[in-house]
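We begin with a single chain expressed as structure tokens, specifically the form predicted alone.
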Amino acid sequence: MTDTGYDEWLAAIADGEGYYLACPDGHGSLPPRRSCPHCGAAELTEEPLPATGEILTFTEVHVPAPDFADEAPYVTAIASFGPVKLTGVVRDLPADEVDLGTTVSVGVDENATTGESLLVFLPASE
């Protein structure tokens, strides 16, 4: 399945060239977008995604949705990367070490159940 705009964005992250969309007022959003969801501005530019973000909230999933059956148990989180918030699965970090404020980088990995690309958070290099 192709999700035009989103697939290209994931590919950019996988290539180390992650970005977000910014309007002239500095609001950040994620593709695909034609206008700013905050102010409606039609002029959006691609800006580099910060190298690290901070976990704002998370949950450990033990009873997954069917598309994540082979991932369980896993931690899903929302992390702030500057002006945008991303949702992803935490990888390479034990669940008991994930906490609010944990610094992470973003990457792309494969969903073990579906084989599709998946946004993941990794421990940030110090």
The other form holds:
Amino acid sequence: MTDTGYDEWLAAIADGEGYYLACPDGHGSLPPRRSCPHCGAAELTEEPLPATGEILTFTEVHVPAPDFADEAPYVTAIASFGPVKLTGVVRDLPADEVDLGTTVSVGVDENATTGESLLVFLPASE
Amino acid sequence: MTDVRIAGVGLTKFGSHPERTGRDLFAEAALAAREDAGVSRDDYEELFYGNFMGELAEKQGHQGPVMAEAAGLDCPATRYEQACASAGVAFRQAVATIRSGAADVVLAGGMERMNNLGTAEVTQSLAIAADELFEVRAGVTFPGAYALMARAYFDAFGGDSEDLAHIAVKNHANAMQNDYAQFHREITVDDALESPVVADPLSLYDACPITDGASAVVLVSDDYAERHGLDAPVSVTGSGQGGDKAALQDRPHLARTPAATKPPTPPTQTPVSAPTTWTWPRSTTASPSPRCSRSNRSASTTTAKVSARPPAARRPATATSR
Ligand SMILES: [Zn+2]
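Can I get the form predicted in complex with its partner chain as well, since the one above is the form predicted alone?
Complete assembly follows, chain above in first position.
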């Protein structure tokens, strides 16, 4: 399946050139968007995604959907990257070492079950 | 604007009925509500019906007319899909339609069938209420979404898994009194704490069971109730619906659900003086997947306020026109 806008965004993250969309008021959002979800402004520009983010919450999922059967148990987290928040699977960090406030970088890996691209968080030292 | 009265209600037992079709479940609830109401079949003007995952569970879209037939009705029928608030939204639209004067009698309700699928398929089906691109592809399940909120809640306000365990214990105790409840079995805090983890910090008893069931309500205008001498002492005095961003990552608060506390829209009418008022989302929201109603993960939440008055307190017809 092709998802124009989203696919390019994921590819940019994989290349280390991640971005988010900013409106004139500074609200952040993610593509595909034609207007700011927070204020409705139609003028959106691509801004570079910060190199690191901070985990705001996470869960270790033990009962997966079929698309994640070979990943479970896995940790899904929401992390803040400047004005946007991203949701991804935590890789290269044991579940018991994931915590609120953990600093991570964002990348793209493969879903072990489906082979599809997967947004992942990786430990970042700062 | 006319008052809206509840003329009849019907409910199936909630539980595991994997062999029963959705149309049979809804038929049971709808026919019970119709019998309770005693309204002539020809007087039903609309069916507003809520269902979330019928395409996945039964490969059945276009459920409105299917369910109107099941209910024995011949009237326009519209399905509402709003995740766990599906039947709540259907109920709300029925109230709005009667208040507007466009109809005097509406059947509202909902149905969900899930147990004909396995746990993995139900997990996948429920997850489609989350944002497909940004959440589901990152492994967010429905219990997972609540787990993300629960951990953020613990961080913001305190609390831990033991506090949640007390909720499961209380819910099971309440079910002992409820003939329609799925489980009639008391549990202890230790039972809940020791149950298998679904999505940390949530374990089995923090997550709802997978449930099949249906509910239906016959709503009528005040005038209709008076004209036909219906025994319909309960009025709907308010209805509200709030919204939020679909994906958790786009919400300003991970530990709060402001959509659940937005004021009712449109403004409630002047409430009738009532001996009892209570919020009543239980049988009118799609209880078969009550994960939403528990923590309002749903981006849309609905509530209805109803008030009961004894038939003796009912005003004569001449006093009800406004
Ligand atoms: Zn904006």
